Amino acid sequence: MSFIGRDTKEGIFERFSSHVSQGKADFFRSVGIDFVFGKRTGPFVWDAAGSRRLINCHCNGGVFNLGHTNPGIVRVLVESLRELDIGNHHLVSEQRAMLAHRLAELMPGDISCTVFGVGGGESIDLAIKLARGYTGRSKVISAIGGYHGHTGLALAAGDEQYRSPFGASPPGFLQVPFNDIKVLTAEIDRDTAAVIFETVPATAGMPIADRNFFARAKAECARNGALLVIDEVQTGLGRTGSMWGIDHFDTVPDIMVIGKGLSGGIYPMTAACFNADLAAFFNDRPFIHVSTFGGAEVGCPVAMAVLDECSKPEFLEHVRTLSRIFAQGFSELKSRHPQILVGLRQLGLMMGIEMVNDSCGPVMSKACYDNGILSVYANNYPRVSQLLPPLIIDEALAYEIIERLDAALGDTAAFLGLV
């Protein structure tokens, strides 16, 4: 059975509109961007009528680390499939066991206890419910532009135009500028809970922080008596060369969230990793939260084979020399397009195409279409253009991608009048 192609891409968008999202459909029409998901595997995504193929460099924000339809994951959910099934969130589980066992082997530092969720504002929601359940105070610290989901207490925590519409956000949430070690040390206090902050905010343009930004926020945090909790739902499982974006700053956070990537693209999983000390909170609660899909045992496997690939050194090493390809490609883009591009924010193959203006992140994700590249801007930093390939491409498909943007960026500057 066939389960792509059973109607035209009119016919898609005819019943999506109707049935899911007119905005979307009616977004993504109106743009030129009219492309429905098709066949799909490695880097690549075909359009459902087949008559258009893209690279993927958005990877739905890491979920596609591992490449569409990764033969090696697909493989362990077809044998999990024979079985397993969702099994009972409030029982013991010698799957979850054994996968949480596995993330603790790979924590940085101290870290050893997981609670399994589905969506990563799920996994943020138990976070910051833990630092204020463990700390029993309500402050909790973020940063402008940030995103940490669209559920209640990650919604709080993230940047105001997701929440504004929904009326008065919940008492107690306080945003800084990323990266501002003098702000943020103004602002922790007694009352606060937790500091949470995305290792690079993606949604708001992949800001870089100092090389000792988040030792010396860890720091003010065990002053103080509150935690840092680090979001990882984009920047883990090697997206920058190391298996947590976190490790490039010799810090070990308080909590960690990972998510997207640890699905493997296959089977929705997401993780809230933490210490001992802060297990100890659930052990008088123990059914104080519970997530009847999170963790669900089917998937358990799927997670485990994600891990074990994304933590092998070659895999990691391989990663780098991706990165240092595409950091010497935008050094010669750079040259290329002095009126558009100021240059790429980078950590491993975590990526900012940053351009002179907001005007040039959608115009840039048009023109990247419009090249074969699916690729989407940062919506809180608008200049700056999202670029996250799959981990497993080959060297000459990295060089084909710079070719392709090297065009799109020419297309952007001709566009906007720049050249």
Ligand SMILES: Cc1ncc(COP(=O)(O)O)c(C=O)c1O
Contents of the next structure:
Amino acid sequence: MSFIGRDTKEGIFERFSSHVSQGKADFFRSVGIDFVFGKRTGPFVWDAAGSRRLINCHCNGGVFNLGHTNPGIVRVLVESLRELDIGNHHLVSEQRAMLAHRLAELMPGDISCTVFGVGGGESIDLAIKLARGYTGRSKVISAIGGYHGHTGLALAAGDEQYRSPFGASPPGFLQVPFNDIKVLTAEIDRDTAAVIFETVPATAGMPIADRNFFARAKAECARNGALLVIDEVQTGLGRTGSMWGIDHFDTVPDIMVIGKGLSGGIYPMTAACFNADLAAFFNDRPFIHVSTFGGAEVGCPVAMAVLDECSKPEFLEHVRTLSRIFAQGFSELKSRHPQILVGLRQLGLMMGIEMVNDSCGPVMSKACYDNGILSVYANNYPRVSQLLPPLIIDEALAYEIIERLDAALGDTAAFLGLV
Ligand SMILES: Cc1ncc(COP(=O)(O)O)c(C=O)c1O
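Mind pulling up the form predicted together with this ligand next to the form predicted on its own we just looked at?
After this comes the whole thing, all chains and molecules, with the earlier chain placed first.
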């Protein structure tokens, strides 16, 4: 049985428009991206009509770190389905215990306990709940332009444009410029429960923090009895060439949230991880936070296989090799397109193509599409195009992506009259 190709592309667009989202269907039609995900494998995805192949450099923010339908990961899910199902979130679970133990081995510092979730936003919500519950305080400081998810507290910690139509936000949230230790220091006080940052804020255009920013933020938190929450939903699991993006900044957060890639692209799994001291908050209230599908047993072996793959030294070395190829490629592209390309914002394969103005990102997304690359721009800083290729691409494909980006930059510059 095949699930792909049961309807024509036009039929899919009509049905999607009527029953899922007319806005999305209209938008993609209007910009000439009438693409419907069809067959997918490794770094590639084909249009449902089979006529066009894209290299996935969006990867859903890291969901497809190991490529689409990675055979090893799929095999684990198939095996897992023979024996397991969702399980019962109220009870003690072998699968969740094994996965949380493995996470404890891989997490920085003394982080050793995990609460699982289904989505990144849910796990961010848990992180903020825990910070508030543990400290007994309510103030939460996050970055202007950041993104932590579409659910309650995560939404409140994110950028205003995603929450303003939905009424008043919960009280206690404050946003500060990312990577500005002075402003942050001035705002952290004895009412502060948590400071929450993405390691590299993707939606804000991939700014890379100063080397000492997070360590200083942690020190300021500690001085005031607040907690540092680090959102590694995109930067975790090898994306930056280290197991965790925050490793580059020699900082152990109080709470770390991971998601996206942990799913292996096939079974939703997210996690909020913290130390035993924080975990003690739940000792007297073990049923205060329950998630029916969070840490579903059938998905635990999948996440375990993802962790095994991403933590291999040779895997991380491969990511570092690829990131050097992109760094070199972009310094050449910069001399070829000085009128449009400002440079590459980069932490491993967490990359943002910085261009000269805010019209560039949207035009570049279309130009990338026309040149066989799926990539999106940073919604809160549209002069940056996000570039997140799967981590499993080989060197030849990295060079091919750079070549295609060369053409896309040329097309973007021509379209915008920047030649
Ligand atoms: C940095 C970051 N945090 C949190 C989230 C929320 O994750 P989810 O969409 O799985 O709820 C996202 C999603 O894009 C994200 O990019």
